[in-house]
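Just the one chain here, laid out as structure tokens, in the form predicted in complex with its partner chain.
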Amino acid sequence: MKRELLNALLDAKRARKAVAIITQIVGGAQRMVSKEQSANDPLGNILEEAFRFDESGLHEDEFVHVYNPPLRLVIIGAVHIAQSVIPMAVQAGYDVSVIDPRGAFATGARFPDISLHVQWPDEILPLLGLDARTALLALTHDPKIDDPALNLALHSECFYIGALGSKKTQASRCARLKEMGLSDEKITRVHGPIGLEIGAKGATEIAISIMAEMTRTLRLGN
């Protein structure tokens, strides 16, 4: 790989833009290109299919490396839940953020190594900018704090969005996104009550469950 290659597969990487690399593995020349002009490409289908699938592959003797912008997530509450979601979630790839306007609750010391901002959901999120890559958590059960923040993601194209909360919750959070202007079919999109239904007990058994909910989601589709 040429060096300006790799400046500008780290460049894109930065910006959080999905591109490939395309090698030819017999002689060993590159090219690399952007998810928005994949269809000019010679391989532009399979180009097409590798960005939504995420799926790097071999097509006869060009290797098509994809190079998806880095997972990301955002939970909204510095609670005890996002301390049990966070190490499994860094361990399977994701940049963390964590967003509570409390500032007792978002502390360096309880969130150690990860992004923290003490500030309200629609400051801060506008400025993260939310994307197809990027999942969000609602776990601080006070609608001032989680509704603005999944009226966003609403609005966005998160491919997950979970809400901590009881079935009866989730209703009146339904009901509140509705109030908001939100259509049935977008509210639909918010995973409540939150995580797969495995019979979680305790923040830990409550993370796994979330984490795999994400990641059906994420592999498999809604």
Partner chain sequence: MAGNTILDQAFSWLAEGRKVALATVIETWGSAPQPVGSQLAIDGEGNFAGSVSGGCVEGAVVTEALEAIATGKPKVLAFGVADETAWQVGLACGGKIRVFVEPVGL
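Numbering follows the first chain given and starts at 1. Predicted model only: the values in this text are computed from it and were never measured. What changes on going to the form predicted alone:
- For the conformational change between these two forms, the C-alpha atoms of Val64 and Ile22 are both best fitted by the same rigid part's superposition.
Form predicted in complex with its partner chain done, so how does the form predicted alone look?
Below: the lone chain, stripped of partners and molecules.
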């Protein structure tokens, strides 16, 4: 790889920008295509699938090497369900952060080896950044904590936004978000009640339903 291309790739990785390096098998010529540019590339459909499924591979006489930013999961609420979600998310390749201003909940004893933040979500989330490779779960049931996080997430490119609660809770939540100035179109991005409807009972099964819905959204876009 030429130095200029390598430097451009490193810049993209630092900026959490999804890119692909396309190498011609005969001759070895290379070019870099960002996800935003891929629709206009001759390999547009192939690149779309490659970015979506994190799949590098050979396509006729060109090799497509995908460099997606690492997946991130931001959990609002150091609660019991979070403890069940985290091991599954880590196994699936997510870099997990937990945010909860209630210091008694967000402790290293309850969440070992996880990035913990005891600031309020609207204080720390702008520093963490929310992008198209980030999922956010609002799990506290406390509007003072969840709503500011959802507001920021809905103004971002997060690929998945989920909020814990019943249908009644979700309706109240949507009404509050609308009062905050969010459009109906944006509010519909919130998956609530959170998780696929699989009849889940207990924290572990709810965590399974959440991870399943996150994965479907990541890979299939819905």
